[in-house]
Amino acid sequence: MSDRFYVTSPIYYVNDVPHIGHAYSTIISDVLAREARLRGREVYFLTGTDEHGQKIEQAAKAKNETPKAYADKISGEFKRLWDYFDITYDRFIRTTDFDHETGVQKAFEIMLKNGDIYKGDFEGRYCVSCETFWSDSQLLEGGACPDCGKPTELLKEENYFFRMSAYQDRLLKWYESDENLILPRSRRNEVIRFVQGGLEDLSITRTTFEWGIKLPKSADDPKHVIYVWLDALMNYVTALGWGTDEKNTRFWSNATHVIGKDILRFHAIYWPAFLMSLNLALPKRIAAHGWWTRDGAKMSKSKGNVINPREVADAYGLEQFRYFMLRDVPFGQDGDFAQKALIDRINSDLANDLGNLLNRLLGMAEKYFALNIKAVNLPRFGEEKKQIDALIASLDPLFEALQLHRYLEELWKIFAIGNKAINDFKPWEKMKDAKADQVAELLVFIANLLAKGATLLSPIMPKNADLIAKALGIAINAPTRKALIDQGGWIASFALKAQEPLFERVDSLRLAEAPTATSAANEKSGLITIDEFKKIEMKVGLVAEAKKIEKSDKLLLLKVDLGEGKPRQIVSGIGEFYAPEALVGTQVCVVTNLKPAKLMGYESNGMVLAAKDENGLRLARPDAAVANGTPIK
């Protein structure tokens, strides 16, 4: 692992004000910033907005103010929100920065020098809501953009181009030399089959609107600008100094890109062949999230269900809409935002089962010890200290791919134990039979816990964690990450100190809900949108082991092997029609973002598809064999 860590969000256009989707891809680039920071490494993150293009200039102009009064005054809404969201970026970059100008001049001499870039002409169908070309194969039905499905116009100028369809063979071959180059894996696919398809050159200036860079003064033709996606990539080095004082460049070495699904191709084919061109290192990684939905509908101005992420912030808590965001959606897939799974995640994991623990650690540290427990060792829970430490062995795997909801479920799993710990032991029964030391030797072995889970949470709730660290009289920082999770270290005394609850239960919704008739409409008729449907997740799975549940005739365990490591523990109703071991080895279709649920006491994290007749159950299963993960669609 480099010592160096880059990490970016999106560059934000400044067409409008930001909203949830923003929201979300600038907290994974902090979570990412933050937990490398912890480990000691030495980590620069860049955010910031994307200012030019003639979207920009029309929007200005229908408001009565220049391109850059425009730019100035929602740039400033980007950058307000995330000072207020506590956002830890090392630059806020402007494309109008004159270093950035400075730089994007430079990369175009570069590349009409060594003869990427020519001059020609251009006539087809343009976007300016995506500042994108397309053929006309690629449009749909009445010429409208395939991204966003507003009407295209003709276009018909003098452009300079950039040679795309050069670097297609070379852009293969770095797909392949990395599997988890693109997250997720299946976005890689996507893009290696469309750069497959074949590579048309890149238009990259425009001459029918003034509000870009111009072309540098070697260049000799005034009347051109550089085009959006030139431009805009391009913040990704002259941020570091590229082209000017390439004070910060050494960072580029490894650098992440994190971003919507909606721009991977701008990112996965453009970007890595303009640095080709360039001769300048490749991203280590880009990683490309889903999109937000509310209620299950997409979001928009027009329908008025559009979310502020800083409404949602005070009304629930920055870092509880923080946790909420990366527990409750796998990374990659697109995610609904319903108030009320942010007040069930709030309720049941923030207050009951993480709250909850810090309180009954201080309430009997306090009644029992005056807030003093040392325990020289932990022999009666040998067993619980294995599960905790091969727990936080699987976590970093899960984070390295940015399966931060996995992340969370397993970290989820140590404070469990600590709860269950303190049931089984029933500490106050314990002390009325003089058993002081035993309930000091309980109460050490979930303070070095909770240790352990703040540490583990702090990139994702760096206030609370900082709050439990407080508690115990323990600082977070690359240190105690070292001591107590690179080297499984247990602490031996703790002198805390007394701290309120950290999470207020929710009991009821603190936002206006959104306008709601076409998801009624919807119920009454039985009918679910394809937002929807995408909501659900399948894939499938082989049956790595199964036994009945005794005291059932019905349940049958699972385990599940989704291709993710671990299998899956599934509680099963097909006992009566199938035996356990004539399902080992073989394969079956599952749901799998269903939220856990218990069944006879065992926990079960996804649900087996079937079909049931008169004639009995019969498994959904695939007509031949498919790899161990593979997504049903």
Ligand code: ME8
Given for the second form:
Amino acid sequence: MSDRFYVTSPIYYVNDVPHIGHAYSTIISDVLAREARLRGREVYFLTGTDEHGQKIEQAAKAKNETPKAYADKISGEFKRLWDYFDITYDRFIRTTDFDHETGVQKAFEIMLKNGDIYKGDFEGRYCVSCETFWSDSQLLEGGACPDCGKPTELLKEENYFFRMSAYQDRLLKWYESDENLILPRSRRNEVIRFVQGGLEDLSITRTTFEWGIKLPKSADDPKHVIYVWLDALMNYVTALGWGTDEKNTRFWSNATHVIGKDILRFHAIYWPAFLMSLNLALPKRIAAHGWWTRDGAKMSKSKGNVINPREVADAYGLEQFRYFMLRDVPFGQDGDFAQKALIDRINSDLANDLGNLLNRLLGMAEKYFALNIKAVNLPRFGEEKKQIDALIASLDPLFEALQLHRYLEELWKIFAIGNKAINDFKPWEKMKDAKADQVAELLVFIANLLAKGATLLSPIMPKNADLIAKALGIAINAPTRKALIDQGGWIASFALKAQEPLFERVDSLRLAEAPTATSAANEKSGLITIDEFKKIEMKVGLVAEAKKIEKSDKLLLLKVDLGEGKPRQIVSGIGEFYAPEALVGTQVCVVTNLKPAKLMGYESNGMVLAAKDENGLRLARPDAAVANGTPIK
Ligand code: ME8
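What I would like now is the form predicted in complex with the named molecule, since the data block earlier showed the form predicted alone; can you produce it?
Every component of the complex follows; first up is the chain already shown.
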């Protein structure tokens, strides 16, 4: 294994604020970076923002801002979020950075010189939303984009083309070189089939808008800007100094790109072809994760159901959120964000299985041994130790293949062994029998198991792993990992420290439910969620005054005492069915949080509830008196 490791997240378009899908890509990249560091490898972790192109230009225009000012703002939001999330990136690149722009122009120059770029006429369809060209055969009916379904536009421009077609065979050979090249493995076949279908040369400049990197001076063609995907993909090498100071290009020899499945084609086809043209090494792994939906629906700004990752982290804990995202969804598959699932993971995996194990250890160690535990050897737990060694051995290949949900699943089996050992061993009985030595052995065994487990958990939940380590009196770092994991070492004694419980149990949803769940349900069946219902405030009130509104048969002017001190004025359309004097002194049910409305010149601050059929109208009332202002639920 190379001792250098380069990991990149996608660089995010600045036309949208960050949501949990973006956070997922970045968190996976962060986990890989942290794990590699823990193995003592030299790591470079890159993330950033993709700021050029027509889409951004349009988004800025819609906000009446210059593209740069607009990009500055949204790029800042991404950066601040990753900082808030303790994302351990080494560089946050922006495609408007000077060294990046210089590198992209240099790449264009090289490709032009070596004959991979030529000038021609382009006629075809373009999807601005995906910043993608499509051939007629790929389009959906009516010329819509096959990726996002939005309408495409017809482009007729003089363009520069990249000779993509020349790379078909070399690409196909490359896909065969390593079965872990494209992860999950099932996606590799998709890419192979696509390339086998034939590659067309790619239009790589545009003349119809301005917000992009200009061609190099040597090309002497100021009308054109470079196509946003050539610009964007190059970030992976320009960030390391390619084309400028070459400061960190040594990392390029071992690159892993973490991306969403939506942009696999750009990374597995365009990007390696560009690299081949530049005579640069190819990435080692392209890991394409699945898509997050919310309560079963695609997230989008227009639906208003986009989840803000900061809100989730604030409500449930950042590391709880990291754990949930990685544990709940198999890498490569789509996942659904439902708070209930997150809460279940927190309560059962984190609070019960892991948190309790630490509490049990610390509780007993304190009670029986004043927190200092020592074992001469651990003969008693030979079988369990073997199981743990076997589990640990199974983790490496899972991590390598990015099966992080399986990795965590197996890791949790180690904690389960610990909990079971305590239950079976019944240390409280052994203490009564004056077998303290044996109990000390058990506790040392548990402490070891937690030390190993916390080390292996650390890339995913670094802060909690450190808290466990602190309680165990150890530190998680590369030498610890080497001793406890690679060399399978066991520690003979611990000076433990008390520790507050790691994970608070969660009893109820902490964020408002997605509006889409409701609107989608509404459209289909007329159903609403309980949360939507709860928005309606209803109370019982006593009619204190009632009179007819002049010139109206239907409307009555009521003063209803809702326990608020001053009775409310409500205009009610029950005049044909109830005489005013019959209402005074009786209780009615009122919707109390309606926006005030004016009827026949009178302000109404609520609505009296009634049932109406062909025989007339009857008021809804409590069947016995209750206090005025009593809420109706
Ligand atoms: O495509 N679920 O940027 P982008 C999971 N700039 N992941 C999601 C997601 C969701 N619902 N939504 C977004 C671009 N993502 C280009 C990339 S790279 C050289 C240029 C994640 O802002 C996922 O990783 O549209 C996806 O690939 C990435 O955000 C796209 O972000």
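For clarity, a rigid core is taken as the largest C-alpha set superposing within 1.5 Å between two forms. All values reported here derive from a predicted model rather than from experimental measurement. Positions refer to the first chain, counted from 1.
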Taking 2 Å as the cut-off, check whether the CA of Asp169 shifts that much or more between the two forms after a rigid core fit.
no
Superposing on the rigid core, does the Cα of Ala582 end up 2 Å or more away between the two forms?
yes
CA of Val17, rigid core aligned, shift of 2 Å or more between the two forms
no
